[in-house]
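This document starts with one chain, in the form predicted on its own, laid out as structure tokens.
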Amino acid sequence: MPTDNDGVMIVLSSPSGAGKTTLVRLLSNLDNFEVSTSHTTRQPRPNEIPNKDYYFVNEKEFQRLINNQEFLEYAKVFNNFYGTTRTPVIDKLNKGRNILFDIDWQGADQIKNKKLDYKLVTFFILPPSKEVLFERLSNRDMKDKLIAEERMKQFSHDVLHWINYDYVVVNENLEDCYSKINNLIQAEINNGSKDYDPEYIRKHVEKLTS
């Protein structure tokens, strides 16, 4: 049974380039925090080391966990699946360490479906403008303007998920946004006053979406 020494689930989702992977890797340095390793069925990154970023697996494996009923979430993004298996996290909760999810806003909602008895606190990042996700997208290792065209197409129907996550906040400067989200955890876990304006991000999305 859950109680008061659990571990709290921190969810970071964001449109492809916005950031959260950084953000997520930042915050599992914070102490007692750490990040929920995913399975994926796409390759690795020339930068990613398997079993620690990701656990990549074909799919035939990723078929046989969604059979058994292994995953707390999964989805199907940009033709490759993602998800996070569900006896890691519920063992670490229990053992009061904070768990970290790197996931899109299918995820997020699968999780917030699955209604258990832990805290847990959703984290939706934007980034400042549409020219500043083209730009990161197309410096990534892919360097390939087709995949960040696909992603800037996609990035139209993400951002509109927005509404659904406890808190949006933008990705303009790195170390910023980071200490807000760190600030905006430590005041959920600690029941303190939030700095939270929702009425400037709506107006940054009505930014992005015109």
The other form holds:
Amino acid sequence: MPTDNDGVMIVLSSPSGAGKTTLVRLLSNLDNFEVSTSHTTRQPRPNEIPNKDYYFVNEKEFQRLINNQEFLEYAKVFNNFYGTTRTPVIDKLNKGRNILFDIDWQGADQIKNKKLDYKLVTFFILPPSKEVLFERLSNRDMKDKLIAEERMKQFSHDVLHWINYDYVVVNENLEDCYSKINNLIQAEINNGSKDYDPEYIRKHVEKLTS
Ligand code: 5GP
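Show the same protein again, this time as the form predicted in complex with guanosine-5'-monophosphate rather than the form predicted on its own.
The next block holds the full complex; its first chain is the one shown before.
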């Protein structure tokens, strides 16, 4: 059983373009919260800081970590491997730090199935509409509309995983979405009442998938 002194695991997943990475960054500014740094075989982007945003490794090193059973979870996403090593996470949770995981649905499933002795709260972030998502994805990759179209196709698959999460939150406005997630996290930690409307979410997903 988790004790009151242990940290809490907070997972955020979303289809590409829903604004999850910005939300994770904002949440990491909360007192006693930090983001788990993943390993990946993907190439660094120009604005990324190695060993902070990711540990960038080659496939051989990633395979070594798999063989040594060092991963709490790992998955292949868009042709690259991503994974969370177990030791740093467990050490921090034991010290009472709350850990944020910016990982996909495969990783979220794996962590859930591990049934660790720490409280786990999972969030799935959705865009307000398919139109807004397409606009966001197009702005992100000005050079290549094809990438946006490809990610829209991916969206229709990824969105189906909403059902496995504790909470689904719509990111229409960044500040509102952030405070909704923050309120739910605090309510979970303090066993308070949760401001959450599952029926609204069910209808929103229906709209996104129709
Ligand atoms: P990006 O390449 O854009 O940074 O991340 C692509 C996707 O991989 C995102 O959905 C991100 O949440 C996910 N991801 C990042 N790190 C991990 C990880 O350690 N494990 C898993 N399963 N997914 C990850």
